[in-house]
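A single chain comes next, written as structure tokens; it is the form predicted on its own.
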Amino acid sequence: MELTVRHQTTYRYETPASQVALLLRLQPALLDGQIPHQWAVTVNGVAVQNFRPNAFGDGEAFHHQRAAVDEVLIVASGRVETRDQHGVVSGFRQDVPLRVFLRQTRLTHPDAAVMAFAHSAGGEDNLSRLHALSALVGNVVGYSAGSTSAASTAAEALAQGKGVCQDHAHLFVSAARTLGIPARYVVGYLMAQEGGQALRETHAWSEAWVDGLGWIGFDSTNGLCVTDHYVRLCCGLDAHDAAPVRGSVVGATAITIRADVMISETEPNAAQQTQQQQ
């Protein structure tokens, strides 16, 4: 499958910012089941080209805006060829040991309830246990837009029994690490619909390590492993660590943020249409 993506993020400042420094993780990696084509990232129309793989294997670049601005417009767009690998995510240029992904953070730190939840997952081996855990996450934390915030933790989401994809991913990651299984938080794009409406924002899911298979992508929100409908951007220990855009601003006061994602299957060009007809 080939997917066309356009991801636009707009920052507006009530008073002009004298400087803006951005860390961008908006370059989909070349993986065994994912090949980017004609991918471009711009900031206020200026191309960002110095993407380099970080220790997790994700492309990242810095952009420094030194002139005063009252708006920063970030656009990432292009085409990505994807292939369904039955959940297996491979081909990383990763330079960190697996034990790093056993480290809990403030957002994933398990309380007694999360620990009990983790150990309630059945399964004869780690793979079946992770499948059971992913299903449990979706069952105990119902999807409810606006019910949590960016600062909500896995323990809080479990306690209130509702959340969004960020909370599902945090709870899965927290529980997997509790079981001694390396796990990480992933951000990307998903071609799907919720309530008949196309998703217009980035999506979050998880990856866990299974000996003999490698990293497996689990989407607890939708109750499945990742398919060719997913485009993977970046990963981290939690949502803050895996943010596609992070930065600092000098001189601005109130800041408003708006993000919009458009993703669809790429329309065949004239040559492809002729070949298909033949």
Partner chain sequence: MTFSEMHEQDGAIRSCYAEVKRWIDETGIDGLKGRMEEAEAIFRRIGITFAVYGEGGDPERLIPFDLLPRVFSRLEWERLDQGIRQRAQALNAFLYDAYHRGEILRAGLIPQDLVYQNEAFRPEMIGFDPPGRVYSHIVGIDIVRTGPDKFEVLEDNCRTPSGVSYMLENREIMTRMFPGLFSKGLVTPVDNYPALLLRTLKEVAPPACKRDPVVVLLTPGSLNSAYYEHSFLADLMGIELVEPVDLFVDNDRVWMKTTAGPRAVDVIYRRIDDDYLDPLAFRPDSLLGVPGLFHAYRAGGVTLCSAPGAGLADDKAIYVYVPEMIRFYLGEEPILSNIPTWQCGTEAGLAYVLEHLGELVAKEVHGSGGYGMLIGPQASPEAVAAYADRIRANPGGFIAQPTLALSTVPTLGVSTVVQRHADFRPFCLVGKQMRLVAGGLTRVALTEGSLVVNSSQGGGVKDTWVLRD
Second form
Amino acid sequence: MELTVRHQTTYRYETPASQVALLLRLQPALLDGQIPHQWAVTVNGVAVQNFRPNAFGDGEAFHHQRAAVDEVLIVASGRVETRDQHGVVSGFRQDVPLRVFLRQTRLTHPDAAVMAFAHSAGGEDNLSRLHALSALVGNVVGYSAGSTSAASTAAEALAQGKGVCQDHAHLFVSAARTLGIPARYVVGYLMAQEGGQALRETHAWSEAWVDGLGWIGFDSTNGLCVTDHYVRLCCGLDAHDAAPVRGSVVGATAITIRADVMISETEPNAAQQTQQQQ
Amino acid sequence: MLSRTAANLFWMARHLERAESTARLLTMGQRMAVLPGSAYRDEWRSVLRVTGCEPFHTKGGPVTEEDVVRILLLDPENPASIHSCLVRARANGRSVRTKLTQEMWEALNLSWRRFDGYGLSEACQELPALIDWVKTRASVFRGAAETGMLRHEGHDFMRIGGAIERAQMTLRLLDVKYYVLLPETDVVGGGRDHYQWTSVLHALSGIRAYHHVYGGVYSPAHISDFLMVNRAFPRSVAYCVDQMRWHLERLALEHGVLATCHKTVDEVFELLLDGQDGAIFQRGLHETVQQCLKLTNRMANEIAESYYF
Amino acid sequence: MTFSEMHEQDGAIRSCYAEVKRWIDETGIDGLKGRMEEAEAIFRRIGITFAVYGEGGDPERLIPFDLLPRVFSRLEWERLDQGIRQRAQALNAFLYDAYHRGEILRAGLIPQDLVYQNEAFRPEMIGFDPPGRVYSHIVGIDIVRTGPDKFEVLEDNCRTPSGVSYMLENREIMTRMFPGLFSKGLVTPVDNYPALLLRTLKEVAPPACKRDPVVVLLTPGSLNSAYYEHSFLADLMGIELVEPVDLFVDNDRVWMKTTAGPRAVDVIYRRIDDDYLDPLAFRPDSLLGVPGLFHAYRAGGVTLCSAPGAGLADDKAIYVYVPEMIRFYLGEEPILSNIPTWQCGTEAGLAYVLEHLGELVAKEVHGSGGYGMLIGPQASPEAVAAYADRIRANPGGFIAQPTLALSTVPTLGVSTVVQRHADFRPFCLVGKQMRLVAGGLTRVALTEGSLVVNSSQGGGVKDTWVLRD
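Mind sharing the form predicted together with the partner chain? What's above is the form predicted on its own.
Starting with the chain above, the whole complex follows.
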């Protein structure tokens, strides 16, 4: 399948910023079953280059502006060829020690309830336990937009029983790590409906390590493993660590942020064009 | 030199100069307030106006000496009060401590907490002594810089900051008091005499210097000439502009670049040159003062821009 | 049995102290006390600069300076020198390994979780090669002496060890006041330290840097308690002392804002904690730091000294394994020994520590500066019991060591020369090669019998002599 993506983030400042610094992880990696085509990232119309792999292998670029700015428009767009890998995520650098992904963070730190929750997932082996866990997460934390914030923790989401994809992924990685299974938080794009749709945000899911198979992507929000409808951008130990855009602004007040993600299956003509150009 | 260092030296000098100028204004206010008819003229209000602090007087009615002491001397919330200026000068100095001499630092460091928790009635009672104390601190600091500070570009930035602030205080004073110096036919209001003129000279500690230049006669033309275009009196606008030009030229040599601020300072210089021999009255004292204020403000911004403050 | 560094067991003066002894006798106690006042006056003069940075006008207390030097013979120093270099080399090798393949963990010599779950471990550093593979460019090693031939390491400092300004100032004062003592050339000089530090920093410039590297010292600012040392070192090296606001990152390079426009920086000797280096990398809630600094570092545009994450090597739980590191990476036996340490995180360790707490020195794993520490033999039973509760609540957060018989050094007392416990911190520089000036900071407990030498707890400092003979 080939997906066409346009991801736009707008920062507006009521009084102009004198300095804007952005750390961007908006470059989908070349993976087995994920081939980006003509992917481009711009900030206020200027192309951002020099994406370099960070410690986890995800492309990272830095953008800096020193003039007075009242709006920053970040656009990541292009086409990504995807293939269903039955959830297995492979093809990237594998030199990060697995046990690093057992580190809990402030956002994933398990309280007694999360620990009990983790151990309630039954199964013969880790793979079946992870499947059970992913399903459980969706059951105990109902999807409810606006019920949590960016600073909400896995334990809070469980206690509250409501959350969004960020909370599902936090609870999943927190519980998996509690069980001694390396797990990480992933950010990317999801085409949830055939034919495409406009989303307000990027999507978040998780990856967990299974010996013999490697990293497996679990989307607890939708109760499935990742398919060719998913485009993976970057990962981290938690939502903060995996943020695709991080900004530091000097001088501005009253910042409003707006994100828009458009994702759809590439229309036939566009796909042909791509082939011709290759 | 780091831009932050240059900016801190520039602002340190401005804040200290501002504290001193404001102290001098308080002296003028005291003199004016004891003159006949002062209540009717609301003399203390003009002192607030010169410092741009009129909005701090919110209770209505005429402005009293107590109000002014509170607003201009003690108020830590008013960024233009002597108290705030000393605190800010010291903060600027501390962050570039290694660029100051021990004596300069001591002069700054001794002054900044003087007004912490100072009572209003106490301050009113001791006002003349406090004013003297502020002027002395500024003198000690300048003296320490004069004989001890390395003449690197930081010294130039410091001197430019001081000169701008001093010129602007003279200009603001003239801006508020210009009507006192108008030729007889253009009198606004009336009730004007040589006490008014001398109070302006007093505010700038210029009485004796004035006599040396113009003899014993007071005239509006001579007084405005003295304060605007006289190049020998250290608180005149022309003298300060000479200082700015000299130090800006050193910066241009050091960096090998003439920036926009160099053009602007020349513009002010020529404006004053054209105003000699009473020409300033033909063009209009008030207009010239306004123009000088505008240009020096612009120049201060241009300096910040040109040297990446 | 406490070892007195000045005396043989029979009370005779050890030969390396002969010159000091001669000087003490010649000057007399009253003479020395008079000179001590002079020294204090000079220090206070310089010390004014220590004091003024204490916000609020309350002068920070000066660290007391003791006039009588601590002396090492050439032979003693040679052994120390080798041991210190060996340790600094192994610590850096460990850091490289920990952020790469983790061979020492795979070999089962250090538990994986002690590294990968360690707070001081920075996942962001994984896979990155700092120039010259150096992480800790200035290694400060705290050493105590417990016998004529016994030097033991108390702890390592791999981030930004402070105190080197005291080493330089103490010698400066001594030279100024007693030129005669140094005119014979018996004492190895230390004043080349700033030049060696600068050379070390330049050596680790990014490989892409083809010019004479521009080095700056990054300080948190004038409110920092070590600001005096920052400005002192910057001045002696002739480099800019910058604050985070003076720097910005663009095009994967770091620039400092000067009156002549942006100027590229190649090496940053940073005296700022990892957390406050870069708000985009380490601490999102922090407004401090230089946005993008870490990105520029990973891109090879600038070198940070020390590297972020270098603190892993001086973690008190990792400390236990340094002798293993020396054997594993260098194939050598440790020259300086570790103090036997019980980790409360292990079952056996916890049981032993709780049983013997009254005889032990217990410390927090992440603590420093002598705070949060229990000296069992000197503590009340209640204090010991309370500390035991703290350990039980979080065993992994504590270690314990036997109470050591720290050596004593001659110190000027009220009416006589007295013996006081001391430790020693040398500063090993690591660039393309290792450099060590013959000296360091001797800290001395000024109270009789006290074993705590930290300045925050009433300790003082003195000059340290390494004889040339």
